[in-house]
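Given as structure tokens, the chain that follows is alone and in the form predicted alone.
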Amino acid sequence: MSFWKFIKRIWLDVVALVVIGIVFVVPFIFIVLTAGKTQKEASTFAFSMPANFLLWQNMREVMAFGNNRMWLALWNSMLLTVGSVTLLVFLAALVAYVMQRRGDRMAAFVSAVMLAGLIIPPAVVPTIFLLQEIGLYKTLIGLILIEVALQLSFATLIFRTFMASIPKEIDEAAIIDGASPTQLFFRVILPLLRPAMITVIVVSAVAVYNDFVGPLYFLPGAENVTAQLTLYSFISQFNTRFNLLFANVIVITIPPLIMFMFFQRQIVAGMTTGAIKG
């Protein structure tokens, strides 16, 4: 093969590397170099090497900053996101299988509504007044139920796109076997969903972990800060300290893409399977 041929066939590859690189790495690496910079060098906004690489102190620092802030601040996100993922899961399952296997008017516009739940924007003023008036305001009951509300649409599809791959066929068979349609879901359907099911707990998780409007609405108060909201903690109007506010970044980027790195195959998965078969 001559050398004109293999620059003919690897061309595409090699600009989506270029792009890739310009719009993930080199974003990526500028926030590291400036979060292991001085106070003074991140000012500047080089994209240069630190005079001396200060990625670990800074980062302490951040951790120790406001009285040990950060760990509270990630177990509150820790708290939020497994509790609404959970409640998550468990609602979207049961709404996508009903939806699912009926084919009535009712079904069709429950799954009209879902939709309508992915293009219409919350309303935030309203939200407010009815968790004041349940006495949910500022309470992370009241965000995880605006989390779950939030994401219930995204999740449902999900679900419902892998669960046109399941034959009715097992459902019959389950029936004459005498399951009761409680133990007809959990003991045969839901097992047979874990592929979307890990797809819609690591997306939605880092979904939920990443929310940064629904905590500074929903969850005011100093000790009810999340992850995300720490990033105020070095941003003011007369100093900002850029060095400690990415190395920020960095500290609550690490969960979100450790479950990246572990789940990225079942993600793609729990997305193909039903579009292909289904």
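Rigid core here is just the name for the largest C-alpha set that superposes within 1.5 Å across the two forms. Residue numbers count along the first chain shown, from 1. Keep in mind that this is a model prediction, so the values were computed, not measured. Compared with the form predicted in complex with the partner chain:
- Positional change of Val23 between these two forms reaches 2 Å or more at the C-alpha, relative to the superposed core.
- With the core held fixed between these two forms, Val14 has its Cα displaced by at least 2 Å.
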Given for the second form:
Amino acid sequence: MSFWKFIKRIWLDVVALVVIGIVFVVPFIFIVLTAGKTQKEASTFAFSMPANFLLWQNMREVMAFGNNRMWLALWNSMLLTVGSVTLLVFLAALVAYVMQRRGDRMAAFVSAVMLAGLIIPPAVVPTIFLLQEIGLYKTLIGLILIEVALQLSFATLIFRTFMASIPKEIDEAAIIDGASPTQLFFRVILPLLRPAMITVIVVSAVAVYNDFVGPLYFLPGAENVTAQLTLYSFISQFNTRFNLLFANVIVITIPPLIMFMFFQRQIVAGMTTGAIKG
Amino acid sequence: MSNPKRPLAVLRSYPNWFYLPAGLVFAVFFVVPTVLAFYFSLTRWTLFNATFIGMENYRNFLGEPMLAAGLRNTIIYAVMTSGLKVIIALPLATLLTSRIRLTGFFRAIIFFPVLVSTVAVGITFSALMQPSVGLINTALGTLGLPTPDWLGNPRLALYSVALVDVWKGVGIAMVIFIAGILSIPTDYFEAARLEGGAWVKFRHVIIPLARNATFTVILLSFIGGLRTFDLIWTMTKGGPGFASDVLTSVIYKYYQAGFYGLSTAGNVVLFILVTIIVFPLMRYFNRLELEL
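Output block for the form predicted in complex with the partner chain, input the form predicted alone:
Okay, now the whole complex, with that chain kicking things off.
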């Protein structure tokens, strides 16, 4: 193939890729550059190299800001995420297991309810009212239970899809060996659900960690601050200190970035199967 | 469904009480508030006592220009974001399933914003869209193009935020399309290659045969678009004025102001909107769904 023919064949791809590169990479470069600047340099929003790259100092300043508030926020977010995801995995796996294995009218009903849960927006103030009534407003437990309720539909769908690929003969063999229903589930089925479990864990961990609305409504209070809310309240406090604001962005983006580097395949697979299937 | 006459002993191994823990959490923290919302939306409500006032909140909602604008903006936002995601992600997915180098790298960078917190994305783009010194307008100015006030112009603000939403969410759409394209049997591509080039492949193979993926993308982004809050709230707070207010930002504003009944009425309006648009859409798509 001649040179010109080659150029003619690939120029569109090259243009597209350059555009993608600019559109998707430049904002992240901007974040890193701004987070590495002095307050004065950052205030212009210019896309330029800082005179000295102060990223590390700025991040440390963010961590120490307001009596180590960032540490508290990351700790709260960690508790919230781990608590929600652990509970979610068990509850969703139980539902998906019975739903897929029984396949009866009840299962069809549960399936319809799960689908509705995927679509219907949660009612905010009534939820606050309810949390107050049962004494869980402004508590981590209360928010954990809400996150579980909101993520349940998606997690159940993923588990159910995977459940279908586990042969029933395995159950029958265990039943003949005298396994009780709980033994069958916890000893036999749950370990086999591992691939789906990783998907559910990773995808819902990112969703819960990044949730902004939940903590905003259901977990107010300075001592309850979560990673996402630091950013939000720092907008006003760091009004003129954009270098620290963007250093804050970097700090709270590190956990999902790590997730992404290790579990990219599972995340992508999960989000694709999690796509609505009735 | 599997074998209808399963022995009782086997069914007993899948006890219905396994539904119970999840059912309880789901009922208490999702179903009950949703049902309560219908009642409280008909009241003047302080959280401690609720006075029944009938449809007044809804009359306010549909009568007040700000609230009506919120309703209209919600629909514009959902239609625009889901449309743009399809229009951008389908060609992207086609490009990134073809035999070019670095597809893995490009898929990764396009997908990564999906995992970044929406608030962080909102802050970043607020800076990039800054009218006089922001990077976007600096670049447009250098090229001699118009430099609008993306977030300050009331006629533009909603669309600017919607564009950022597309930037953040196009990765998930792309991934769904890639899965859809990869599930198309290779014979079709072979036939398209013999018939003519890339256009035939795109127009006559990918568009019709990846349509299940298109339906999924439309539904997911439509649902997400109707429920959007984080991005609007970080970038414009519904402003300037009420120009970019959507239902969820109105709900939050009334919640902050202590008008709980009105806020909840907003929630019910959103519920109804989602129900009357998404469920029929879903049924319609299901009928057109393709078995490959």
